[in-house]
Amino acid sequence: MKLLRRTAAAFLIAVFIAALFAGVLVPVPYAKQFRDSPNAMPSRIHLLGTDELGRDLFSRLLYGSRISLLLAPAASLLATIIAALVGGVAGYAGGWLERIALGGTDLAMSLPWLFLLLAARAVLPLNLSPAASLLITFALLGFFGWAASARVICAGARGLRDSDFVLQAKACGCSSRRVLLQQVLPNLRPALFAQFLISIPVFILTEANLGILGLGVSEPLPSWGGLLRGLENWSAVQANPARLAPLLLLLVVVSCFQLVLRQEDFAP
């Protein structure tokens, strides 16, 4: 099992490095069109062929991996910060504030947040610039994905509320705000780090769902979700099976995350 996890971790690192240095590894820009060779088959110049607009699929795959793999952690970081603030304050304060916060997280978790994401993204203009659509997509992921993590952080803060070092800090005259920021939250770092890591594959899959529906990162920027939309043209996929590369890479990356982030590793 350790060998399998190490292999999965090595593969993830390799994909991250390839995505980070996409500009060095790919022969052409992701948006360049080869108008004389649309839907081309794989070749020495185009390793995965081209799409219907003549754009190099290998180039778009690497740049799309960069967007999905680098900005999903950004969305996870935003969600974890919100969860730390909501869950940490609620668990430390207790009483009516904790009940309201837990009620809010229960409500947020009970709602079909994928449909909320679709609704929130759909009300925005469709002619957003690619950069704006990129930021808005992952900001929405972060703002809608904090609830489950907040419950975990709230439980951890509740357990620290009556601990010896917290009581000693209060006895020394430290304010509640200082105790929360300097004593409680630093001791919740393992839980926060675990929630951050666990959220990354969730946000990768969510972005892919939005991209398939045309509500994710807009063209010409590539992302895994946008590349998966190309699978709608099944005749083109049958002619060039290399078009399945984004789907296969997405499945392997998410599976590797699940292997690396085993639940028992974060158990107390």
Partner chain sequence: MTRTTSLLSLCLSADYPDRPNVLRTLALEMYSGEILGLIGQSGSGKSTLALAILRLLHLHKGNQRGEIWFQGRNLMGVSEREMRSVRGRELGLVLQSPLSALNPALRIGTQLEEAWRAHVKGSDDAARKAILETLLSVSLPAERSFLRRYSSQLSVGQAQRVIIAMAILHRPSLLIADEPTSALDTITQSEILRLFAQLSRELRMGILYISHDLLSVAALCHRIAILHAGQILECAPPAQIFGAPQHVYTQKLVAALPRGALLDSDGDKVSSVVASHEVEESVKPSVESSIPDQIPSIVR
The other form holds:
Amino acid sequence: MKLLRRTAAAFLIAVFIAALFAGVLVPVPYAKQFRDSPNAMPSRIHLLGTDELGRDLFSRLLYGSRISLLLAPAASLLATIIAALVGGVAGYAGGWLERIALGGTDLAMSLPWLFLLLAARAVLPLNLSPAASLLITFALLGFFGWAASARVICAGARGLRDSDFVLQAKACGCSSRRVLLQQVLPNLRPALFAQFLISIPVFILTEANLGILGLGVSEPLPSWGGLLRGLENWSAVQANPARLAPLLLLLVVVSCFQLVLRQEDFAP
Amino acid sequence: MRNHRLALLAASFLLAALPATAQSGAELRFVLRSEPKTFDPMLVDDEASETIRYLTGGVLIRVNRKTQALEPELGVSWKVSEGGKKISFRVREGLSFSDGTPFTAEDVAFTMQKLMDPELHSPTGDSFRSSQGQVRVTAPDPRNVVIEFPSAVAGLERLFDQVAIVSSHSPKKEAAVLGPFAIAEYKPGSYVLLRRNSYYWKKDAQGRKLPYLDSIRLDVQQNRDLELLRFKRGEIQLINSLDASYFESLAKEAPAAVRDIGPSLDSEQIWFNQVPSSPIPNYKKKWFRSTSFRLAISEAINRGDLCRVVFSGHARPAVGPVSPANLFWFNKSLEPNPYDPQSALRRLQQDGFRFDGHVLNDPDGHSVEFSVVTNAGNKYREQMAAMIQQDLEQIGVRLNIVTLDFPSLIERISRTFDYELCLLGLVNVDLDPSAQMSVWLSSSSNHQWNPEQKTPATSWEAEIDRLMQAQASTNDQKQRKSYFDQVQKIVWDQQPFIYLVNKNALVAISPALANTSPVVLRPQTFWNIESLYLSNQGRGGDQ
Amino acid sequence: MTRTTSLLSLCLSADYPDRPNVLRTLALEMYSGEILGLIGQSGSGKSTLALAILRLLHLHKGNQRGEIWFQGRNLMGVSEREMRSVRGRELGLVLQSPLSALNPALRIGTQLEEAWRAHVKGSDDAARKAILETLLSVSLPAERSFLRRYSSQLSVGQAQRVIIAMAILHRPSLLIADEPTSALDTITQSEILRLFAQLSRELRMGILYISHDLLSVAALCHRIAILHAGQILECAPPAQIFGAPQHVYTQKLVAALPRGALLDSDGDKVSSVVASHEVEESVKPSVESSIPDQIPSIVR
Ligand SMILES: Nc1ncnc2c1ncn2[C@@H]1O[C@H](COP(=O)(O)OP(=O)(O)O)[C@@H](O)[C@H]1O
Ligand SMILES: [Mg+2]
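Structure of the form predicted together with its partner chain (previous: the form predicted on its own):
Below: every chain and molecule of the assembly, starting with the one above.
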């Protein structure tokens, strides 16, 4: 078990380093279109082959990892923080605050967020650099992606609200704010951590879907989401199974995350 | 390869021969990609309904989808007079509707009257409406009918290709048809079953009654992947239009089933926003209104690569608003803009732009950067945009790609005008230039690069207005052609639309289906439905 | 100083939304340094009273009316802000179940620090010092390593001592202990009882010792109040409660006690407690002398 954890950690570190030094490692620029060899098979020059436009898949995977590995956890962190605050306050305070907050998450979860994202894109200036569009995309994901987590956190906080240790802390004269921050939230850490972990792959995939709505990372920047969209072309995948690499990497990285950062470490 | 040719030879042999091997009780199957919205031929506005109308309706004049020439059907002969205001038909005798009701000129008169009734809001009727006023229809005797329009209708005769004649007194109303098939069953959301019309009048060279097929089953199936799968399984025999990637995947498994018929009428194009009141910086407006800027951009785009890479070779560099597939109207003196970044740079430098090997700056020092909007989810457009992005980078132009959902895109290009460059396609159904009238008239709302102008903004737009009006007001085809050739030339010179590619028409046809002759015009595969038949041999593949 | 001064004097009514009249104008008075035993069957409203004194009944959705005179002011009349400064600083509370009263996600040290910082803004060192001192006074190891533990790493007795340490961190003048020993095994129980006696002696704080077990408090308390159906039936020194109970309910309560225990506590040790309950100064020797041998005999 320990060995497995170590291996996972080593793998994650390797992926992070590879992503960080993508510029040095990649044989060719990620955006360069080798138009004479689109959909190429893996070779010496193109380790994983090329995509429909002849861009080197290995380079794109490395650069895409850099973007997704950095930004999806950041967005997830943002979403989890918002969820912790909203869910924590609502569940802890109870009463009308809780009702309003739960109504808010219902609203946030039921309909408008896709439209909000679309509306958000519609009001953004057209001439955004790809990097700016990238940051905005993940910030929006974080902003809109907290609702589901908030519900879980709220339920957790509600359970803690009536606990003896909250009563004891209050009897010691601790203020509500401090009880929430110092007593309740630490108990929600395992739940928060789980939400954080769950959100990472969800955000990576949402980013991919956003691309379909025109909100994802814009060309020519690669992202895991964008690369996963490449799997839609199933015949190309059949021809070159190396195209599954982004999916595999996503699965492995997410499970490595789960192995390395185990929930038990966050609960006493 | 040789085998392939042999198979083709065998196919052409079969074509001439009697359908001796035809299955009796044969049923052709293919899919409708959406639910038909109506079975009333006058109200057709969607592709699925149009398919049903084509298979069941009898028309006075048919546009032969292969030769693109007009052919007499229910109208044995006709005559256009008074400069395109009046048309008189002599109709075929001794025919009956699918329920046995006899067909006369009175039915034609009834159909036209009903079609032109403003209350009906018939999309088909609208194409005849060139101006306000009453349409007069008279049937002096059972064989003749005369139709008079309040003003000249350009390309009048070919509009009758869309007019399925309905019976004036059959109790079955529009369900009584004159086409080769009639609707037998309909299960909403599931399928439409057509059965052969035993009263159909056409016979083959040997005197056999047409159509050969007994029935056609049209399954409603939106999902293209499932459509392809069902074709591979042999459950359906036709796919009317294939995507390049589906074509390639099918070609690997069943090379005999796929056909690339060459460039279609549809085009993909980009255009710059030239609306004076648009909310974009003035210096950019100046670029976009400069003809040489547009020409330079056009020359910097490698159309050959777009066809080769994005469409796997199933597209041709486009020339202009008319595809070479439009045999009569295409201006054959024009060529696609060649790929020539050096010439593009020279043009720009002549206009005072400066290129430092990296970035292109305009005479006032602004770096040339703009965005292209296109609809999200269209893989081909997104790929084209990415390729154009790289092409333009070579002349120092930075292109940002923005994909939008369709409603936001339409909002931007037709209401707020908050866009710079737009990439979209144009679907051409009609061969005749009058169908494009609304695109070219500067006063029209479909004049995309600068719609609804009070007076033409440029002299060349004024000239296009004049030529389009001129071609519409005469019925002399030669004269019209010369006017429209000039329009094509002006568009080619000015590049208000920068045409990129004409996608090829790609179809899949089961080898079991004989006598097929797919064409680029809709309906590509089954335009000659009455002479198609299913053979046992083709399916067995022992040939 | 031999005069008895009133520490707490209250008259309270309390309801829960679905259960009215849990406390019915309950009147109670306590003196400085006094250990008052509050005895009642489970469900009689003991915990309700404990929370009501701290004005925390709303946490259990309860509603309280009346007066709570504590150190010269009516707590029912002060703002929540003021009330907060009273809780933990002048009024301490120890809950019944030590393990659930400790936060499982926090280290012991952190929780004690939280309790400290609720009232004192100061350096970490000052906090550390106060905490370690208090740990010593409840006979817990005053070590950093102990502070780093989680509640799951403590025995129940240790946990209860931590809770007590938390409650007396600011040397409150009144400590309310709501059945502090009922979750403990008998040996630990007697140790904790001894601790209370010792604290009362050393820190001179009043203790409202709540229990459902009349015998266990007899040796510890100066006076015993009998709570039944939301009211105090009688409040008197143990000798009187055991010797001459006034109220029928008390009589029944005493009669139900095991014979041997009663005999034992009828001896001079009980009377020595009774004799010395009046005055703060005199509490010290008597409790000291009584508790160690007293408790085992009750346990037996
Ligand atoms: N939160 C609550 N809501 C409703 N009723 C309660 C609540 N807490 C206690 N009660 C009721 O009030 C009465 C007194 O309870 P409590 O003060 O806990 O008794 P004790 O501590 O003496 O066992 C009991 O009958 C109990 O059922
Ligand atoms: Mg209780």
